[in-house]
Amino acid sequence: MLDRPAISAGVFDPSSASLLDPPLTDVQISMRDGLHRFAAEVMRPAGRALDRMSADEVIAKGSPFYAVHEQYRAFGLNQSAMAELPAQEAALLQALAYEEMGWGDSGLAISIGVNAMPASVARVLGVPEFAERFPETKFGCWAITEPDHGSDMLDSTRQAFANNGQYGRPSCLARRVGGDIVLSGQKSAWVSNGAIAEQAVLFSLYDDGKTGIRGCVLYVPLGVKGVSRGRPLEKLGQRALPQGEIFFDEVKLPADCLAAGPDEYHDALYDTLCLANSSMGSLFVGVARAAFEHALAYAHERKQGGVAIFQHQNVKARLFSMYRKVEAARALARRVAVANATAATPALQGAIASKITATQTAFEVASEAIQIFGGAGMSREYPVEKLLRDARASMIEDGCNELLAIKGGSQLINAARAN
């Protein structure tokens, strides 16, 4: 018989690593509990703040929302850090520190990893030399979405469209004029850090005047001529995230900023959704892992029926399945993370299946902690309410998931077989 430490029944510490993790090195370790230290001590009480004030008190001078972003860098987990280690190191890295941030909270480690979409898209479409000129200490935004194309502007395969759909007039549309590009139109609300961004990589209809309009992907410099912002977003969830509408109106950009063309942009679309996805999947995990654990602390504080509530079986019973949807998502937005970074070709059903799976996780985990806080949990004094505002926005951001699993379920058709 092997010898083990004895178990204490009931002995489960939900802040430390999972008990289902396999070993992990001295570097993801120090890494994993410096970032947990910062999630714990300066994402969540500026998440907080950030959620009860304004949208454009949260991006006004002065707002907690700078202060984290400069203390997230001096952690030198960037793009360039990333492209030294293996792939699957790398991989699980980064799989590591978007839970904990997610943890910590969705808005800000959201806007954290948007911030370096720039230089991510940079490696994954193989162009180093954008990072370069897009550097990760400036704001950075991924600009894709429009306020008629939100999901269309992910589905450029057309798998989800409708039978005899028309796609309409393009709300951004970026033309070859000589040896420029002129960029028009305008991005939604939606955009991620779009309120403070000084750089996009924006995916765009193009019209280069020889082929017709198809897509490209773009980096635009935010502070050129013609380039102007709506107000941030006023919006349920996440408000520690600031968004907003970016305009343009006639920007004349270089020809050398564009990175993908017509020929490329299917699969830099299909590259940047699988990294974006799978990102999400771990953050979201960390989101349900919060109220998981802020349940679970309750559970053991709160008295009912003349004892703590863990001990009714139904609270037992709730509890079990908040842990084993939060184990199973772990598993596998870490799965996916690690099997993307290394294949020759990234799965998009699995970064997929990790986004969905997460968010979806999230937000019942996070509704099933509000029903074992009772009465407290509607209340903005605990922070069950916001894990489940924030994890609603979740299953739309993205990709809706709805149109993300049309996408996913495509995927998995063999055309050899479908006729």
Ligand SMILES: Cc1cc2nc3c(=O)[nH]c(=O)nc-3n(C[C@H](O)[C@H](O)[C@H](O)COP(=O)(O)OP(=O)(O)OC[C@H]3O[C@@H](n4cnc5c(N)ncnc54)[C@H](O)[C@@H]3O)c2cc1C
Given for the second form:
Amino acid sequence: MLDRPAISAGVFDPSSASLLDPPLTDVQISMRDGLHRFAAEVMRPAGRALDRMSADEVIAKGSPFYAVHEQYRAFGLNQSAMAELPAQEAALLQALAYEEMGWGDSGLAISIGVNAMPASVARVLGVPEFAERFPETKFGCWAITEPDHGSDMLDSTRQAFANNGQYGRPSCLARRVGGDIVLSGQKSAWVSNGAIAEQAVLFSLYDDGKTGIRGCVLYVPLGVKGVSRGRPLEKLGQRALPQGEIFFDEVKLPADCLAAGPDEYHDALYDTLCLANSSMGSLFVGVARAAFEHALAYAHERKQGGVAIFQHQNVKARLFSMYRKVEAARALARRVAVANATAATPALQGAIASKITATQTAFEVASEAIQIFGGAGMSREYPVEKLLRDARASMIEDGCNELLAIKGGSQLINAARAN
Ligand SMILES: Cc1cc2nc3c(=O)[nH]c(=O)nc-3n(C[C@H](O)[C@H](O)[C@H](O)COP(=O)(O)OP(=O)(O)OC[C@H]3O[C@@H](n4cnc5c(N)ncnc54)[C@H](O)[C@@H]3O)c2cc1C
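Show the form predicted together with the named molecule, please, the one above being the form predicted on its own.
Following is the full complex, with the preceding chain placed first.
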């Protein structure tokens, strides 16, 4: 006989995340387990409460939103701690962390992740001095989309633009004026953390006075004269994530706020999309896993036809389909996270594949969870309807999945054989 525990049905424990994980280091296990407790004990209850509050209440003084951020900071899981680890280990640790936090509450997880965007973008662009000037201990945001240019801003290379399509007027423009940069216009109401951010890594159209209007990346402290905000946005899902417009009225910035100029802009956006899409992949594996776990538990509790509903074959098959999708999305998300963190040039098609797969999976698995809950799934008394709303937002967030698919497809084309 083989020297191993006997095979028996019913040993699956979803709380250990997966029976399929490769061996993890002690640091990874301890951080994953610590974050799991934080997600269960702090993020979930706060996320549930914030989901029922108005957008104004979410950002009001005394809101549980701020307590979550404070407690997260105590973990010390910041970009400089990550930089101490070998790249492969750090990438897997980050993927584990995003999955646990997405499992806890995706709106709060994104708010935490977005705080680190100024510092993380500085690292991927190779300008670490900006990470020191704009640390993740402050509320941060990634301001790129505009009222008139959502998908357009994520497609700076115009790979998805219609034939003869015209960009039109930017909603936000940075201009070089003597030794300064002057910023005017606005970013969209969708900027995550926009309503509370103290600093932004801002992707904008830029007139350098020499080569016409092209793109640039600026680091902007948001407490300066000329910056104002709109009301926080009321929305369907991820309601714990404060979003809102940021307005710039002739905001004067020193030239050393420019982190990437027009010649570097396309590469800067490519690298940033690789980072953001890969993080979204891991985070929404967590949402999908949460929906699967709720459905699995409920299938053991709810009785119909005289037995727990998991005894019905269709419920068992549906649960297995959910399990399979979560495992497949997780495998892709972790593979992409590690590959892109260790490659000389990250693969955008991989990051997009991870984001689309995980967000689509989260939406499908949340919908299947509602089906397993029956009528109870529609009720706000149970957690799965919120997961469906949260997952729905993710298919638009950080680029509509359709637009991203066109960009991903463009990466696969061999230009030499394009005709
Ligand atoms: C929860 C959430 C968080 C977000 N966080 C941020 C953030 O932190 N910072 C930030 O700047 N923005 C953020 N956004 C904005 C987000 O990136 C945009 O909503 C997204 O890029 C789509 O832009 P849009 O809403 O203007 O839609 P549009 O661009 O107007 O698209 C409308 C429809 O047209 C389709 N479409 C548009 N252009 C094309 C094309 N060229 N080819 C094919 N189809 C096309 C789209 O797929 C979509 O179905 C967030 C959005 C959400 C929902």
